[in-house]
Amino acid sequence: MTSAIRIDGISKMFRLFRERPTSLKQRVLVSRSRSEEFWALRDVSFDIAEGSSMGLIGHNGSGKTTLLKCIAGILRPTAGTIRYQGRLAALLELGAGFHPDLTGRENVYLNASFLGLSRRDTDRIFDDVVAFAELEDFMDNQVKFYSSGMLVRLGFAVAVHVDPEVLLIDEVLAVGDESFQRRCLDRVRRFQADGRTIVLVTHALDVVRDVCDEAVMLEHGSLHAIGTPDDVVRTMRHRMLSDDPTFVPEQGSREVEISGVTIESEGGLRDTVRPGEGLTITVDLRADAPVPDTGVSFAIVSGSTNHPVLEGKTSELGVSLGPVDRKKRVRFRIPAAPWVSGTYFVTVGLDSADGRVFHVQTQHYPLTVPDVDHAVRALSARPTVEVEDL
């Protein structure tokens, strides 16, 4: 498959002066050694094929921006090269390419030579860029009276309205309202659609999972994972929790062990549940020798407060399983439910019935349930089980 852009052993070193020189004398006499080396990225290569959309994930400070800046020539890598293919429009931080000074429509002119259109080319696309953003009646007002929203639009509106080949999106899309935001996530599906590439740093994981067709995750400047969104979320969603020191993403003595887990809803889809719909986890479980009392549970997490929604336990639910030998499956059915939409992660655990754990799988299944207008609540939906030897 061609690569839209191939970053080979890309590293980005800034110096940090621990002191302000206060006249020009001082910043003769004071020395570099006084300042110290920060590397914002360390040796980072993947590439990102043509027609694909890239989430960049990580914390804050992980080097997320600072690589897309150097994708887009705006910063140049202290080592290593970049290279793409095709013209690259950039929507970065609030306002960048923007004059203070200009209106609106001057603006339009100057961000559009930016990224490579005469002004014939602008004349074309003009009524388009402002009927996107919505800003008919404040074209000839300088941008230093625009709100932030306003700018967002404004520098969303040419950046998509370039034909880019190659779109690069910072989190700026965040500052924008829910309708526009929905407006602009069509125009980048319109653009998955067209087989354009695209480059997207943010912090809403949900986004990444739904947008994306795969994802990197930065720690520190350095590539900490990489692969489908849904693995990479799941790596991120682990970094997070093990700030907490009593987080372990997989534990126990796997007397009996976890072999799979299913997470399906009663209209067939995977990993998916609409409100009102009812829920089947499926967890497989194996073991080498005969373990007496093993207890299968399940937690359901939200992603956005963290907090669980729904538990459930085979002892609690009045379910034996008897001695697991070789294997067995068990099964939670849930009944239809007032989900609320969002992200959730589902947790499943082995234990005995004196506390000893054979092993548990943290936060290891992600569930998204489609949007809706709620508030996360626990859910009062009490589950049945099945046992079944296989």
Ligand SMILES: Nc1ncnc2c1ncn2[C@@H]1O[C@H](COP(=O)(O)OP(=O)(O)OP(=O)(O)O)[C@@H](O)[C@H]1O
Second form
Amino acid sequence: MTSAIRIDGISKMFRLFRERPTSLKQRVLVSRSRSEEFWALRDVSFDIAEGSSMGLIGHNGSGKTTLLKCIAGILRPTAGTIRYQGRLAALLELGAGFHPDLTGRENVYLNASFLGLSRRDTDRIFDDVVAFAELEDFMDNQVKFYSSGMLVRLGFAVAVHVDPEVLLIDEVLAVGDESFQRRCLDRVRRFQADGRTIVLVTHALDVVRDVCDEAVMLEHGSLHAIGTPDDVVRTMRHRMLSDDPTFVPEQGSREVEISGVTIESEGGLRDTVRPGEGLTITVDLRADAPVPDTGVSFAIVSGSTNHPVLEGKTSELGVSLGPVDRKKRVRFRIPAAPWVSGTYFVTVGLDSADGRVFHVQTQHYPLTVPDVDHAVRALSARPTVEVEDL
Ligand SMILES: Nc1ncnc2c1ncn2[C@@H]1O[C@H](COP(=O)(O)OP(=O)(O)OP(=O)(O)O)[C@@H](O)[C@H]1O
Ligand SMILES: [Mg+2]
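Would you mind giving the form predicted in complex with the named molecule, to go alongside the form predicted alone above?
What follows is the entire complex, opening with the chain shown before.
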């Protein structure tokens, strides 16, 4: 596979000046060494394949925007190189790249010219940009009077209309109303279908799992994880949960262990369940020596609230496994339920009747409930009717 973007050993150092010299004397005496070096990125390397969508996640201040700016050529890295092919359309932060004193109209032309479009090219896309941003009535106002949502809409509208081969998006999918977000996602999907490359920075882990082919997690400016969105989002979640001292991703004596878990919806989808569908959680266990009594439990935890939405345990469901000798399979069948869209994580645990922990994998398995179009779902509710004389 060809890479669209090759990030090779990128480091970015900012100089932080702690004290402001107050007098001329001080100014002369304060040497350059008084400033402190701050490394926002440290030796980050990875490739982004052509036509793929890369999600970039990490805590606040981990370096995501800095890296995106380096990719966009807005910041020069202190060390390392970035090679890429294709026209980049960067969509960085709220209204970055817009000039506050210019009107919306002037900024569209300015922005499009940064992205390599001629005036004539911009004339051709102008009406579509404005319509997409839904800013017909505001194009002759200075953008300093725009709300942040309006700026993001205009920025995104320009970026997707300049026909870029690579689209860089920083956290816009979280801004704007739902209908705008939906249109942005539609655009992103169209870009993907056209085989364009996307780099998406976001805190919305759902979106990364939903949209991206691959993901990178930065931590304190270093690459912390790279891989499938599921794996990287799990690492990120575990990192977030690890601030909680009671959180342990995996533990137990392992006399009997979880050898595999599959989550499948009634409709046959893996790791996904649609509202109104049933779900099966299959847990495979393995023991080297016979273990007399083992209980299997699961919990489905909401990724947004961190609260369990459903729990189950073999003993409470009136099932005894008998001795586990070598291999056993346990299937939890969950009947059709009105799942709420979002990301969930499934915890699976094995323990003994007297409470010894054999093996627990905390929030290890992701489960997605997609946002279905409510209009196409049939309701099974039966209406009643009342007649009143007036
Ligand atoms: N121009 C600058 N001068 C000094 N420090 C900077 C500059 N730009 C960014 N930083 C610092 O670099 C670090 C990384 O910032 P960056 O904006 O890349 O983080 P981020 O991952 O995008 O965070 P967020 O999720 O909050 O958007 C932060 O500690 C930030 O304060
Ligand atoms: Mg940022």
